[in-house]
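In the block that follows, a single chain appears as structure tokens, in the form predicted on its own.
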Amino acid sequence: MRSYSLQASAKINLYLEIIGDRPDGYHELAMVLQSIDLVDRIDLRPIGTDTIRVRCDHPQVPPDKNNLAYRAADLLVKQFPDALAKYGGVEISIHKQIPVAAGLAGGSANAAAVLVGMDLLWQLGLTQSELQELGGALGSDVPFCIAGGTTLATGRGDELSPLADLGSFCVVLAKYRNVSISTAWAYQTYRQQFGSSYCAPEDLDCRRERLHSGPMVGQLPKDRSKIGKLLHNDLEKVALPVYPQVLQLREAFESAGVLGTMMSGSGPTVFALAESRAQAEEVRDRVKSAIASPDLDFWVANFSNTGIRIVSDGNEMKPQINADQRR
């Protein structure tokens, strides 16, 4: 039986607004999500036993059920026991490029790649919608990571509406290795500080009025110069006052003359938009000079319209699911 290698794209939030509490306990969100070509590689190969094995070259990534990639494989094992009996278990090798615990959905992207790869490995023939429904049981970002591209995400982040491809934006990302921000802490703290302004779960009219992502969506891709000015992340309100390094990094990007800059998701990664790779690399160098910290890592990437890509014959890259195919 064939083995598969896949590339899983990181994501950034161009927009994140917290609308209120949902009846299921999650937050009602309005987000614009964007894939970038900063990727992890996930290799899947069949093994002769009915077990799941996970290996990763990053010391912070657990090889057990605490790993979302493991849980994705385990979900398929439970959903399709006949396929497990026919084809056997799987070994998953994760080669990390996406920083860990960074607000870039690296774990969700790995899980998405496992769902796509095992669908092929076990010849399940699942549709994109079926894969995304399975992914939603693992985490709110997994359905988006399966398809990628540029997407308006509502609900708890798993109700997806594809948007037009933004083209050739380049992005500079930076993260302190010694800084981490708990997603649960960020949302809980936001609820504590701003919960009085939430819409009531039954107040649908209020929810519609609060969907302020409209201006951002309306500019895509009509006026690229305005997109950077429309970046918004409610979680900055709680994260930046508590994590001064992240605030300093954001201010350094602003001073470097970028189109726009913001913390991605719950952080602590900060990204900045640039028109070209040359400009992005210049911005990276300026910020490196402004903040001389050995713990600060940088990446330069392009916007991508693909979530998961399959490596065929070890070199040819073929999109598995892309933004055009999901319309």
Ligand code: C5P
Given for the second form:
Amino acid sequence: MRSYSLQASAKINLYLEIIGDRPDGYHELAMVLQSIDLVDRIDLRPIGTDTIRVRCDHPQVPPDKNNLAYRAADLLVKQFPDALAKYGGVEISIHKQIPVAAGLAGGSANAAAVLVGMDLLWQLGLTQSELQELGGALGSDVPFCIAGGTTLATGRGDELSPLADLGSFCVVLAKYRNVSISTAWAYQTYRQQFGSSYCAPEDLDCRRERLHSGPMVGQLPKDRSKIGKLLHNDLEKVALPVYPQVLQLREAFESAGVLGTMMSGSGPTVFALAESRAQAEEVRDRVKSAIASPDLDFWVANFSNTGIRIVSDGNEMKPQINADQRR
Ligand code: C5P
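Please supply the coordinates for the form predicted in complex with cytidine-5'-monophosphate (C5P), as a counterpart to the form predicted on its own shown previously.
Expanding to the full complex; the earlier chain stays at the top.
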């Protein structure tokens, strides 16, 4: 049986608005999500036993049942016991480049790659929608990570409407190694502080309709020069006052003359947009010397239109996954 290598893309949030409470306890969101070509590699290898094994080269990623990639494989084992009996277990090797607990959906991207790869390994023939539905049970970002690109995400982040490609922007990302922000904490704190202004449940549908004509979704594809001004993240309102290092990074990027800068998701990564790689590298160098902290890591990446990509022996074979057709 074949082995598969897959690339899983990180995402940034160009827009994150918290609209209200949902009956399931999550928040109703409006987000514009963008894949970037900062990727992890996931190798899937069949093993002769009926177990799932996870290996990871990053010390902060648990190679056990707490790993979202493990949970993705376990979900397929439970859903398709006959496939496990027929094809056997799998070893999942995760080679991390996406920073961990960073607001870049690294764990969700790994889980997405496992769903896509095991679908191939076990010849399940699942559609993209079916894979995304399984992914939604693992985490709100997993369905997006399967498809990738530029997408409006509503609901709890799992209802996706693909948007027009925004073209080739470059991104500088920066994260303090010693700072992490719990997603659950960020949303819970937001609810405590701003819950009284949430949209009433009966108005949610109408509010959702209006998103499509809102500035980020309706105007941006027509005028890409506006992108910096349209960046928005409600979770900054709770994170920036508590994490001064994140605020300091935001300010340093702003002073470095970028198109726009924002915390991604629940943080603590801050990203800045640039028109070209040369400009992005210049911004990175300027912020690096302005802050000069040994705990600060930087990455430079491009917007990408791919969530999961299948690679073999290091050679790209084909993008994954197309539309909603069975293979
Ligand atoms: O879905 P995921 O596991 O990534 O969510 C992590 C936490 O973030 C949830 O337990 C919840 O507290 C919060 N969250 C939320 N509303 C969302 C997504 C996440 O309140 N739409």
